[in-house]
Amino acid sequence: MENTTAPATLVTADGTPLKASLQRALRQRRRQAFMLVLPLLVFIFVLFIMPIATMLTRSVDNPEVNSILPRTVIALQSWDETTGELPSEEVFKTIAAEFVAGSQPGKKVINKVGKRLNYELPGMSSLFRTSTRKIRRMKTGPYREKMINIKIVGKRWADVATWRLLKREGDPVTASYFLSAMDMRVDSKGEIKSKPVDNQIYKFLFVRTFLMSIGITFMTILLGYPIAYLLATLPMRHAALLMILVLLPFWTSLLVRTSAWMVLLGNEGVINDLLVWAGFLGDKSRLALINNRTGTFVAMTHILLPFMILPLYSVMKTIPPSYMRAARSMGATQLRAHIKVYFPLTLTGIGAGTLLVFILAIGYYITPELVGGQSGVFISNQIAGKFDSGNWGLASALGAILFVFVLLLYAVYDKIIGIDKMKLG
């Protein structure tokens, strides 16, 4: 006869499941190691996610021609500019009346307005400036005519492409500050076109920062990879010594570091002095090297020299010596079992430090700003005077076009080699 008893439920020494206890414990295990990182997860959301999504926020919010001039905006949706004519009477009267509005002691925001079209259409801020102390005055209309005969600026009012611009703006999201970053921008007709080439200016300077930045990474691999070779080849003693001079300049700061370069490579610099006391150069042949591409190309080099060299030799601290020896054994040169053998595990390395170095590089701002002169600056360089004039939706827009190429490398990067086998030291 079969037993047909159901197994006894195992339970704890206060009476609970064994299941739900196990369970239980395992909620507040979760619960614990979620409040150890919790404030890690506040510092990245609030120093790193919050910047980020505020920067692609602003390189297409456009509040200032909707917020300030709204009646007006709306009055426009109705104007068919495709005529060239200009607006009616009531358009220009909405517009003066908010003029008056906007320029209230207090208040004063208007000028805003003109601050943010100037950035469009150069001459747009004066035009706003000096019509408001014209349209105060004005207390009856025409308004349309005595717009247009205002002294000097006048003629933009009756200008179709100053109406268009309105039109256009009054959207609260914009693209423009995206085209200016690519050098284009919309036309009087509406028509998205090329600046002209000598007015082009952040494409070339993105060309710079990312040619010169691989031309960084590339000379920090050649320097770095003997110096990793015999961080992970040499004793002990010796290694421990030439790991302290490559983490010395860590002690010391950025600022500190890019201005001893600045003594060492100007015009009266110590390199300079040095190659004249030896008589290698003439005192008026002096050379070049601080304002212009090469002080840049030095300096960052040596300070991101260090994040190529210690990802490299975390990864060659792992290989063994025994694959080495074996490949002497079995006939191969130094040379040749260093090329078939070595060097192909050290490439995760080689990936990590290029992918650290070269993003590093695109956006560093201090040392170029110092010692690189104005063909030496990174697009960084402009995205931070951006900043620095006001304009924060165009510099928002560079910054954003930037972290989007950062995040393609990374992308490329994680698809040919993969981001689970970086190694950074």
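Here the rigid core means the biggest group of C-alpha atoms that line up within 1.5 Å when the two forms are laid on top of each other. Numbering follows the first chain given and starts at 1. Computed from a predicted model, the values in this text were never measured in an experiment. Compared with the form predicted together with the partner chain:
Once both forms are fitted on their core, a CA shift of 2 Å or more is seen for residue 25 between these two forms. Relative to the superposed core, residue 34 shifts its CA atom by 2 Å or more between these two forms.
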Second form
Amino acid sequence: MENTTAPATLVTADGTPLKASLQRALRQRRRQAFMLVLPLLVFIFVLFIMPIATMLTRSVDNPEVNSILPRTVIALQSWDETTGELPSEEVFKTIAAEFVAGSQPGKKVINKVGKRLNYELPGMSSLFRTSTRKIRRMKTGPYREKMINIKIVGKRWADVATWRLLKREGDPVTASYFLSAMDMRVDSKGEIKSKPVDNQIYKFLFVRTFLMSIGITFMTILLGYPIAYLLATLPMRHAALLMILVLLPFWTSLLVRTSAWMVLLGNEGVINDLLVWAGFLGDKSRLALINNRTGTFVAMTHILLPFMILPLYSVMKTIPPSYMRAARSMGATQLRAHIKVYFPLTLTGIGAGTLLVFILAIGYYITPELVGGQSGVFISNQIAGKFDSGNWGLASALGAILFVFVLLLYAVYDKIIGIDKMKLG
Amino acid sequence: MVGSSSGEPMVRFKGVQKSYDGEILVVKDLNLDIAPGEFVTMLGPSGSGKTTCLMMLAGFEPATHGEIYLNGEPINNVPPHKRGIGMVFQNYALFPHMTVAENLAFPLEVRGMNKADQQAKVKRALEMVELPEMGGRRPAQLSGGQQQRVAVARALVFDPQLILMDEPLGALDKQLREQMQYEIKHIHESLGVTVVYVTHDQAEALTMSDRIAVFDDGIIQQISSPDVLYEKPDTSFVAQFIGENNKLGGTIEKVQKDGTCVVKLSTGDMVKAKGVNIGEVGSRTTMSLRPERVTINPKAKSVPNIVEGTIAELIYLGDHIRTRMTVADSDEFIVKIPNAYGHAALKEGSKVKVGWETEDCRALDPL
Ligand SMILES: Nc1ncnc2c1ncn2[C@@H]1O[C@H](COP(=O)(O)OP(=O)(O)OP(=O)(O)O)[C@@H](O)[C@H]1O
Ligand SMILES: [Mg+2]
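Having seen the form predicted on its own, the form predicted together with the partner chain:
Following is the full complex, with the preceding chain placed first.
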């Protein structure tokens, strides 16, 4: 006869239930573990997550019109931009008042709106600067008439497009940075259109960055594979020497390495001099090896090569020589054993190296800047340029596109090979 | 099938030497003939050059000096893939990116066999090693013993006449190892292939081989069938390496015409031994005596040699009692006393007599 009462809960020696006691012990352990990684988490948050988050917000953040001309934005809500008629006198009066308020000595903020709108529609900046002076002198209405009659720039106030733009950019969140980053814009009818081909810059730069990165990655595989193979198979003594040669670039500054290529590839550089000296080239027909795509390609291949060699080496090092011997004992020639056995086993290394080199390449900045000239610059150079000129919104949008692209690559890699299989050096 | 009396040897090492660094000879003057169908084991301690010999035979290491013949043809300049030798490696070396079936088909594919024939052969090979259902799996999804069988099947699938195995069972536990020993032996017998097997496990060598070559320091110390090796070791190293052995040091006093010699022990006692590998009168020798050939408390005159010893330790092992004694210069003198009715009641520390036949005590080179 089994008893039917519920089994008594287990208790520890001092009478607390075992489960609760266990929970407490585990909680304490977890807390300790958490405290240990806390500095790292803070570090990652401050230096990694926050900048990326800031970048992502900056790319859609649109505070200028909304915060400097708030009442105008509200007044424009009741204006129907589809009729093709100008806003009412009321709207003109409001904006004139906000022009005055926004241009007080000491806190002249109205020009920021002009600068912001100028990204979307050239001429806005000068319209705002000129209008400020004129409007401050207007004591009474009718504002509409007076503003339209401002010399030279006044006709922009009579243009419905100006008001459409003001209304559209009154929204605190905007897609226009992303649109320009993809060479698109909102046309006068409010539809999203591609810019004319002649005005497209970023798309073209993205494609160039992408294609050249593929080329560079491919080149590093081609050059890195045999080197990694030698590293993994040579006797210890020679392998160590070779490893030092591979790592040497890491010990020299990136700038020095790039400058070395300038010395080598330049018009009066070592390579051209040698070719001329050897008679392969006339002095007039020196090769253009730098300040163009060739320069970027050569220098970046060299700089990124170790990032291909190291993951390859670490994978090759784990392949026991007995695999090749087994293949050969079964009748495969050296070449066949390589293709059928060795190469497939190194695919994870190629994957890791490709991912690493490619991602580094599409975000590279210094080398293309120094040796790329006009035709060899990458999208990062454009991003840096936008930051310099103060257009953080567009720079952030371009950066965000690159970022999403990299994440996509990771996802694809994870799908095909698996991130957990990645071995780096 | 012992020896190479009938016809041409399958494998012949003739004066082979090997050095990796040009300073140390890892293999010193190797001469070895292996007859077709023979199962020859290379046995020896770690670093004695067994793998090196196998690698030279397979073609992965060049011989520094001397010539290796396969079916009468010198093969020093034949690349490994043209030698047609099957190989089983210690870590199995199954290709991890291929399924078991693909692994087995590899040597067939390389030989340009058509797909249908390949499949048939792979199927047969898998059946031979009793893994008919495993063709679709990856090597990583198999147990150690199963991987081992696949490795054997892969070495056999292209019908080589000669198979080399380098410690194929080294990674397996004892029970599985014994089972695999039996299976490999069975395959060897049913297919009639020649096997050169490397191990440093003497029990494995004794159970499987037709002949065993005992290696030490790059030299074959003795090559014989298992029973000869155990009962008639030529050198102290072999006596010590194969099976359990009692060694007694002494000086040769006299050598008789029939080969028997008289040896003076460290205690001054004179014993007789069979002179096998000895120097002149007055030189040192180490005598070898198997524990099971020693009788304890023999009747006077029942055996020619009787000396006194002290019992150091008694270990009860059920069917027999293992007795460790101090006898002359040896304090590791082992006697196995059968746990039969009326066996001697012994005490640790007591003095007893031990005796043996002259035939069972072999005077060898001094250790
Ligand atoms: N590739 C090599 N280069 C240099 N020396 C080597 C090489 N391979 C083996 N040796 C040396 O040759 C000697 C014999 O090695 P070998 O591998 O033949 O021994 P083994 O009998 O197979 O030993 P084990 O039972 O440990 O496998 C060792 O002293 C070893 O250090
Ligand atoms: Mg070995």
